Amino acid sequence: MVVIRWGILGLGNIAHKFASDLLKVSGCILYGVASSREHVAEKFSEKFNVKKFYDNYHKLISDKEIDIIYIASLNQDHFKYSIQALSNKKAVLCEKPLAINQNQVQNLIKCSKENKSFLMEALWTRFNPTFEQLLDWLKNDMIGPINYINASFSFNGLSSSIDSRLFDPSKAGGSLLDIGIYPLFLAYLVLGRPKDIKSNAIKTTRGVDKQMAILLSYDNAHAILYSSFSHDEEMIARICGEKGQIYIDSRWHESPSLTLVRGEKRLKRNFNFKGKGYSYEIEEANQCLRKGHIQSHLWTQKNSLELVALMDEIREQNKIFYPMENE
């Protein structure tokens, strides 16, 4: 088996979780990491026994020993570092959102194709066993035609400073791109692109959304979606069809369990995740690289493009714009 050599760019909280899971995956190693602060990179490398650490992102991107880079920087930098990596013939697994708007994603896809370099958005939920079970039940028509989806993602971030990345437009802040992408992803994955979108945001004084309500309309279905930094909630996702329902337990985007309900019958499935759950997207990326693919068939580049197009429309409806979009 070819050993895949990984690098991580940006060493915040999510990078720690990702690195911990990567060590549980066979056939790959964490070879190099980079932070803008050398002491952070050094400490991270010691914690995870990484061979190389850099205080400069370009040094990591230029390292010829690295096959694939996980981009874990803040939202506003996803495009910049992903396109640099792709241009250096590096495979890229970029944290969601892949980029902040449709134009950026289109340019990433073009760069991926031109350089024959793998590119995938790190929507880790898509690859875990819970979602594989969900899609299997839907494929086998276990709940019949779907007519309703309800999903939310909320946590109380109001204690954060007004300068927090959550509320900073210069960092592509707001609940939609940060967490609202998950409910939107669920509706898109199950029902596809909607006929109509209606949305309404409650915005901060800095012009980003602290709450976002979304209604997607289809020929015979609706999806009611919500994201918020204003409060905590249970976060159970519901997919309802003419013959039954599927409930994904709290917190649904990372839940190891879901339940199929048909009349009085209930069937629950529980899964023991390998690590936190990032391991499954890592395994998918490894497999794609070994096969020479530039994208995954489970979550394609077209999927990422269509998902960000929905977020573009929602932001347009609510007049939410980021300064870097004009650069």
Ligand SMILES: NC(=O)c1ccc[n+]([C@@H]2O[C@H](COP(=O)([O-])OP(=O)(O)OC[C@H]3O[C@@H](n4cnc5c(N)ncnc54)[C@H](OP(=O)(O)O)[C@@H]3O)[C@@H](O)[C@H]2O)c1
Contents of the next structure:
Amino acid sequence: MVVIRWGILGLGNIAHKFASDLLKVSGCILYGVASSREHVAEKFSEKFNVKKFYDNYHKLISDKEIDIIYIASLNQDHFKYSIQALSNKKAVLCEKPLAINQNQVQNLIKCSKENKSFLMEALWTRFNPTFEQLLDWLKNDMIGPINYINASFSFNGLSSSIDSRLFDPSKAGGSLLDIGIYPLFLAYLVLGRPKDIKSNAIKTTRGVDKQMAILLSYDNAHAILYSSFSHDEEMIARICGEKGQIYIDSRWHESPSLTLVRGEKRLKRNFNFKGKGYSYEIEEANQCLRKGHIQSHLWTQKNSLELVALMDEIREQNKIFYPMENE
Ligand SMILES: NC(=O)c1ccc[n+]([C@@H]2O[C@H](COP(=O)([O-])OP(=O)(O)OC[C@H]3O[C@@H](n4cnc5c(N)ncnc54)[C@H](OP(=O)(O)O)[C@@H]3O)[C@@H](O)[C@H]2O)c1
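Beyond the form predicted on its own, can we have the form predicted in complex with the named molecule?
Below is the whole assembly, all chains and molecules, this chain first.
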């Protein structure tokens, strides 16, 4: 098996979780990491036994030994560093959202094609066994035609500073791009693109959404979706059809269990996740690289483009704009 050599760019909160899961995946190694803060890069490399650490991103992107770079910087920088890596013939797994708007995602896809470099959005939920099970039940028509989806993602982030990545417009903050992307992804994955979107945001004084309510309408179905930084909640996802329902347990986007209900009958499946759940997207990227693919068929570049298009429309409806979109 060809060993895939990974690099990580930006060494914050999610990079730590990702690295810990990467070490559990066979057939790949964490070869290099880069932070703008040298001491952070050094400490990270010691903790995860990384061969090389760098104090700037460019050195990581230029390292000829590295096959694929996981972009774990903030939303406003996903596009910039993904383009640099792809142009340097590196494969890219970029944190969600892949970029902040359609225009940026289109350019990333173009760059991936021109350079024949793999590009995938790190929508890790898509790849875990719970979602494979969900899709399998749907494929086998276990709940009949779907007419209702209800999903949300909330946590109480009110104590975060107004300059935090959650609330700062210059960091492409707001609940939609940070966590609302998950319920939107679920509805899109199961029902596809809606024929109509209605949404309503409660915004901060700096103009990003701290709460977002979304109604997607389809010919024969509704999806009621919600995201918020204002409170905690249980987070169960409900997918309902004419013959039954599927409930993904709390917190559904990272849940190892789900239940199929048909009349009086209940079938619960529980999966033992390898690590926190990031290993499945890593395995998928490894497989794609070994096969020479430039995208995953499980979560395609077109899927990322269509998902960001929904977020663009929702932001437009609520007049949420980011300063770097005009640059
Ligand atoms: N998949 C998931 O489960 C999940 C969970 C949380 C977040 N995320 C996504 O992952 C990304 C990073 O989130 P995080 O929670 O890891 O963020 P974070 O810890 O706050 O920051 C990540 C990195 O961004 C860089 N950074 C921090 N402040 C910056 C600033 N003001 N200007 C420019 N760069 C700055 C730093 O890189 P250096 O190390 O170079 O200093 C930092 O290590 C976000 O896009 C988020 O949407 C995904």
